[in-house]
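Below, in structure tokens: the form predicted on its own, a single chain.
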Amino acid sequence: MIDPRRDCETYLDIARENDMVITHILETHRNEDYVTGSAELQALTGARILHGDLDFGYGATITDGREIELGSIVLRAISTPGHTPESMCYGIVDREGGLETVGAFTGDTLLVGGVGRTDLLGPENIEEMSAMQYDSIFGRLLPLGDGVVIFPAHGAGSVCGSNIASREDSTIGLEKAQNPWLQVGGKEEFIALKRNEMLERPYYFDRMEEVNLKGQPLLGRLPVAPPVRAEDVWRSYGDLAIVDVRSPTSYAASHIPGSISLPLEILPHYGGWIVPYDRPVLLVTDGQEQLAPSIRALVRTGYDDIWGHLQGGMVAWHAATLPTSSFPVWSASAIGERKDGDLFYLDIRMGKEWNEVRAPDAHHIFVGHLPSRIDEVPGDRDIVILCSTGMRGSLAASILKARGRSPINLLGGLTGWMRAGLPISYISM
């Protein structure tokens, strides 16, 4: 197993579906975005972990060129720093065919579409790191071969780099046409483009790697999150944080106040943000087969104290005749129509895609700072929330709502924008 999530059962059920055992837990890197399960799956199967060179609390380091024999397959320790100092990548040898290594897992070094990010240490290591990283990338994996398979640790939607793919996996060959981090004219060219990369980094990044440093705590099985009446959780109400994983119409028709708004498709990736590490969660859900996915992602992300669900969802709530919040949403065609001055403009969409393009006049406050950044929107004007779709801007407006702010959320958002045809800016880079 490679890089394994908290939530590991799956891996047993898989071992045991082809009458295999799991002998080994290798890391790729200390992960600063999730809770590796390394610890988890070596309670339950005995399997020995291996890192990178750096001091963990648990499992033992894996040195450059070490090879671990499973069957017919070869895998190959190769160290390539950047990413994080310890960061190794594991190429694939099966003998059946060869001595050629036909596949690498190239964990946060090398992903589709993209490389990881260099700025872990902080911006005054990036040059150092970067340089790190392209001779790692030019130096060790793409010397490998067009031919082989790489299989990365994170795809689309992970702030653990920029512009990464959908797919899954690719070949080096693909990467070396289709990448453009591999494009560049050389390491200085590299260096500067990292240097300029733009990503947000979450709070909760500290968290996790000091839990992936130490040992994670074991979970032994998945919290089971068990109905919670209406009427006892508005008794606990101000101990709790409420997280409402429903859509942002039905989060925008009738919520619990002061909910957070984390639609299941961004929970894994905003939760962090947001959620309270302090607070048992509260899950509100539009049925049962949100919550198993609710509680892996949050479990994922080192919330361990899942106190419930509300119990009947939002129906019993009404029924319970307990307080409830709402606003408006609109679509792009609504701002054409409204003709007066006083809306405001707040897009929290990331640095990066609010530096591609934006509508004129909005104010950029990325969604992970707007609790620290509140003072900045107004409180006597209306506030049309823009990002992407519409997604993070129900989140948005869980907040703005929560701090006693008007807001409303553009569904469709700068994509339905641009489709009706109102003014667009496109910022040069």
Second form
Number of protein chains: 4
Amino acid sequence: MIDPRRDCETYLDIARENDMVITHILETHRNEDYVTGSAELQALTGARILHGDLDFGYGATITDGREIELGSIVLRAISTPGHTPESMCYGIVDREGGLETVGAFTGDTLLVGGVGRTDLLGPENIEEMSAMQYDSIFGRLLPLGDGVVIFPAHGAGSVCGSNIASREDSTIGLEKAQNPWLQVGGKEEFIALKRNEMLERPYYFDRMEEVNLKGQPLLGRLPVAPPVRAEDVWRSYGDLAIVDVRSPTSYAASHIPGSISLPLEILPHYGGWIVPYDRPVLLVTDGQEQLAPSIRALVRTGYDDIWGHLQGGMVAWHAATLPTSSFPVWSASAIGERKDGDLFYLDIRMGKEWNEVRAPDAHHIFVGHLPSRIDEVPGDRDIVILCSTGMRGSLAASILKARGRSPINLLGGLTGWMRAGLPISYISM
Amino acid sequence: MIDPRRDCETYLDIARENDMVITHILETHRNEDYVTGSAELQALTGARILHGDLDFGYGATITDGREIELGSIVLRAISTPGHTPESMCYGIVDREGGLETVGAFTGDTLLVGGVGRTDLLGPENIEEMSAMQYDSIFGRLLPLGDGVVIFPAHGAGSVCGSNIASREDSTIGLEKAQNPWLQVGGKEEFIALKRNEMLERPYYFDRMEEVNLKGQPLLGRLPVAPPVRAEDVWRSYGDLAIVDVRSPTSYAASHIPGSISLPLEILPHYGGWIVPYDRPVLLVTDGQEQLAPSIRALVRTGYDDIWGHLQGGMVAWHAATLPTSSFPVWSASAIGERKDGDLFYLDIRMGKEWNEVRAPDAHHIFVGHLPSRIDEVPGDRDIVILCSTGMRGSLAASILKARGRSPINLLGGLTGWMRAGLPISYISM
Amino acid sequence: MIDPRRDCETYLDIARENDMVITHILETHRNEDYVTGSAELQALTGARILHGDLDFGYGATITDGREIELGSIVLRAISTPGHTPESMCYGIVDREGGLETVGAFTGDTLLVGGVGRTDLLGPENIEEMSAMQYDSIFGRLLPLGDGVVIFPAHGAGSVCGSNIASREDSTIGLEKAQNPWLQVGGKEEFIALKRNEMLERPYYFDRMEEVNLKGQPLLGRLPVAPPVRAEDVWRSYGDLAIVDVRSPTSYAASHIPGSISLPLEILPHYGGWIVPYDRPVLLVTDGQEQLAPSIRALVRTGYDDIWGHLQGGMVAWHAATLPTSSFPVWSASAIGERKDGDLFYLDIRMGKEWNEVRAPDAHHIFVGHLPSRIDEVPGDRDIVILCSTGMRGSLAASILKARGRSPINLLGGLTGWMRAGLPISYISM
Amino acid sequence: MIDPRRDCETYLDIARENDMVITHILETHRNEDYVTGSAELQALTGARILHGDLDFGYGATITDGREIELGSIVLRAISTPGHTPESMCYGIVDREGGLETVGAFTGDTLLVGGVGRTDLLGPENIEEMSAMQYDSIFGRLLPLGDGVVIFPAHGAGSVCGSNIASREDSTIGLEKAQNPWLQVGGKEEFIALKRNEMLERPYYFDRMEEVNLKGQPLLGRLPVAPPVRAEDVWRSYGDLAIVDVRSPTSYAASHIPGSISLPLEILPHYGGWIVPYDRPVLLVTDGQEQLAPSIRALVRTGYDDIWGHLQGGMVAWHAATLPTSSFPVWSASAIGERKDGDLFYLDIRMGKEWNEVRAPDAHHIFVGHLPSRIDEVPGDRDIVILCSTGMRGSLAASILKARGRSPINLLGGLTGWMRAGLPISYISM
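Switch from the form predicted on its own to the form predicted in complex with a further copy of the same chain and print that structure.
The next block holds the full complex; its first chain is the one shown before.
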């Protein structure tokens, strides 16, 4: 297994179906965006954990060039520092067909359409890390050959690299042809681009790194998250982190005041920005089907203390006549109907997205930074929230509403904005 | 199989797991509330269909007393007219243990806590049908013995009987002790109670009876309901029946104007009241998980022409800047805060429910009758909708909104109403 | 939950689907035929464990008459000693319908068609325990009313009672009419019948009782049972308990010498008779589908140390040219073709079965006693093994073959024997 | 969809989960080894079928260079005759990343480690077809670029090409480096190699081609294959094709005389060689889990008339004392113990396999040709059957046994043979 997740029963199932045994667990790097399942999987299988040259507190170091034989397959460790100092890739040789490298697990070093971020050791180390990454990619990975299939650690939507393509299959040859980062004139240009990449650094990265270094707590099973009656939730209200995973429309119509809107689609990537780690989590769902995927997403980002979920959902909350809150959702077409000048446009997308295209009159605060920059948002005007679809907009609206603002979530986001013929600016990079 | 449903693959799976063959399909009566799967299952298994003495257009008649042997089990037909003229029950003897009747499939004749309605042939026949049902229950079923386990055709929530208990396991003895209908002083009292039962008769009953009599169209597979882009939905807007199965909160915040709110929880029982049979259905969902159960519910009530579902859901609709509509959801606690007298309280529960407990100031129109009695609802005031939880309230709100009224769905319903200390009247039956 | 099993994730799934919380775990008695999951389920849910008046080492005592409220449901403890001294049943009242008892969890006290065995405290206590059981059944359970539905702890095939019916639904009234044990003339006759019941006592009962009393080890997850290569199995051969769960035909054609034949159908009930508890288990399967159910069956009877399964099955074992063994399977029709008098007929069914019908010339040793009575089986003749179908016959054949005998498994068993017109004796009880 | 299978519900599920619609069905060529699901999938989705320039009796022709746009993806048709005259490949461009070809569906033209066979139009056309294929591969596919990922129509084990690798991921660059067929000196050498390829041509190819040309019968649902009692099977015995999918050991110990041994592992690839198309199929299984995959495999190769399966399996057959048959399974180690010269060694692998390595004393008849060459197998000696593992050996043994020979299935096959130190010859190609 390469970089296993914590809820690792699926690996056991796959192994069983194929009558295989899991003997080794390889890590491509100290992960920062999820709790790795290496310790968990080791506890279940006795497999050996190997990783790059850093004290992970568990497992052993695998050095450049070392090989692991698995039947006709040979995995060869390739040291590729840059994303982290100890990053490793693993080349694949299939001796059934020949001795050429046929594939490579490229971790966070080379992604489809992107490369791993190099700012994790802080801005003062970006140049050094970027230089190492350039050498790793151009000196170690690209020479493997154009025909080599790559298996990166992340796909589209990850916060560990930028501009990752939605396509999953790629090769060294395709990346050489299409990956924007590989079209640079040389190492200096690569470093310069990296210096200006300006990615957001989620707060939970620190916690993940810490957890992954000191050894992840064993999960055993997924938390149960039992139903809790509305009255009992209310009694513990002040001590909870209330995470509402319903759709943006459902949340807008009625929600528990102070709850955090994290529709299932964005929970895995944005939960860690905003949900505190020191409070038990209470989930609010529309139906029981949303429960299990929510628990998985939370556990993978280190939230093990899931107290329960609201029994009966918001209907039960209303039946208990407990306090609720709401805000409007709009289409962009509604903007034109209310051009009275008293709307505040707030774009809450990532800096990168803002730097590509934007509404000219909008103010920009990335949703992850909203709590700390709340003072920039006026309290006496309606706030129209802009994102790409309205999912993250719902999160932003929940943050604003809890802090006394009057948010309006623009469903359909910038797509609708443009469709409605509202003004837009494309920024040259 | 007794009274199979149309999407009958589950019966085949059960048979396969147990290495059994389905040889007979028994109907307890001409069903009026769903499309039976007898023809479907027969096409797949070659099993023989048997039913009471009425020309169903398919299958053959089984007469009182006839027996079917299935290994050590014997099923014995018991003629029990009342719910319909040809209603049959089927007693179960297990010769492994003895010759006593051990169980009975009681169809819509005897339910847990209730009995089948007797008004299906119209008000002019209620007395005659009720008399027959009294004889069937007291003369044929109760003598089977207190220890006989009953397997009725319906559980709680069905519209084929009233007051059905939520418990599923029962016996002749328990019904004798607890079923309100079996506590009557005699046949006359039974008939009198029946005469005053006043159940709503869903419009789709006529269609189900017609379909079930002339032979159900073969389904083959469940309809696919492919995704349809927002723009394409809009192009066909006028020809569609748009069924929105999202939660009441999600619907309230934003929906397609003119769409029908049928949250999954009530779709099986209330869809047939309101969704026209002569238009292709377009589904609106919050996520793909809601698709399959919606299709099942529609197909079981005879909606085979499911055109598709809105691709991308309401987010895509907003992104296309197409027209939307919304209305508020309230808790009962909000009522007190707006005691300015300009609210119209509309109770949309069934007549039976209204007759048990109600808000004194409310006006009553059963949700299924709203379209034809819409003139009773004022257009110049806010309409607060009352039901038990707010599910049917969402349906009522969608009907009102489409007809130019200003609905407010009271989530939490009468439970919240009482919790908020608002006035309530209990009606003596 | 009443009497949960150890691999208890299914209870959590059911609770989640129904938005319910598991608050109490009730035990009907100290179980002797499986490892209870009470501690496991408590660890996952925090539910409270309650049982009869015996020091279980965990949980608390519930006394006769105590009630537990669960919504509209009330469970009432009924002390019913007999099967064990502390046996409890739990009556069910559904206040939605009335105050009558509507059902009862009858544990091992009253089964469908049978009653629990009363010999668990040894032959010297049978009379006393049987007298208590008579009083429990006739004095406490039968008065609950004929219409009461019963939910016993065991169905057909269990070793905790005799003659349990294959039907699952029953009532007090039906048991009064059909259960042979309830047709007795009085307590004396009941005790006399019990004295002659002569049930086999599986060796693993002692272990289960011990485990269940001192608190079951927490399982966490099901063991993985990873694949082990034939050569590695051979290296550890002498230390393993090799359990072969393939079909009787597959086992007969070729198996690992000394392995125990336990086809999946009989593994749950017969494994504990013969598989030693002090050796790691190695499973032999025909395909990966047999793996998970085998692991479940073993874990439920206390075999937690499952070392693995033979990778590649018997094909791989043959490819490694390791020793194999085999024996013939016959039909009864083959008997007639070889009437040369040199066959030894060995009936390995339970004493109860032997006492009902048998082949006149057969010798009887219950399969669970074969290892200790092996000297009664001649080594110089072919041994034709008789059971009901040939499943237990395969187990017996594996025991005999491992001890130097020449077994022939009669597939089709006594059914085929009679079909072939071979001589048979019915014994009057 | 490219080259869909007949039981196509899985495509609908995938489309639903991803909120996608299936708009086109592309065929890479007229398939000869399975019944394509194009018509089936079209009936369910209304998608358009496109294929190369040959009258398929359904769908339309797509010509070289034509493009189909699917969001950001463009598929481009590439005419690649050789395997069949109308073979098409489909290049993939992902405009999100650039205009380079990123992947290609290579049908039966280019496989991982192999190329499609070119003998389907008969030996007289091999040279012409091979020349075309050479041009298609070297002139059209290889120029797409080393980094292009290939998605062939077959993986290891297929009979549509030879030496297909077990690895699934590959690229143009890797095939150029490793595929033996691409290492040739030029077109002449390629044709010469093709002329000597000597692949077996399954009898069912003709039927598949015919079925696929005239349009496949619609399946609707998978056949039910209900249980049939042993006695009823026996009554129809003479009219049935009895297919036994149990393991080689289970079959060897006891089977229905005349039944065909096709363990699940080889049923998809070898069923069509031997099971007649004009008789209803009766399945024999070890447990119900084997039923569904057997039905799928049969339906995909055109066996729609599946009469049922033997209820209760071989145990029930024995209980009915119906005729059975058996033969021994051996390990290679047993050979040495019986060196009395009276064994006939029969190698039943494919010609290609026989041409690589063999036991010197063995006689070779490919298992698919056994029925027509049965006279070469002596009736007065024990026949030791050699294959690679013993799966196909079981099929060969069933054919021999039904024709009065005395087979012995060598489980573990040639692997065991070599492990046992028996003589072996490697043939230079």
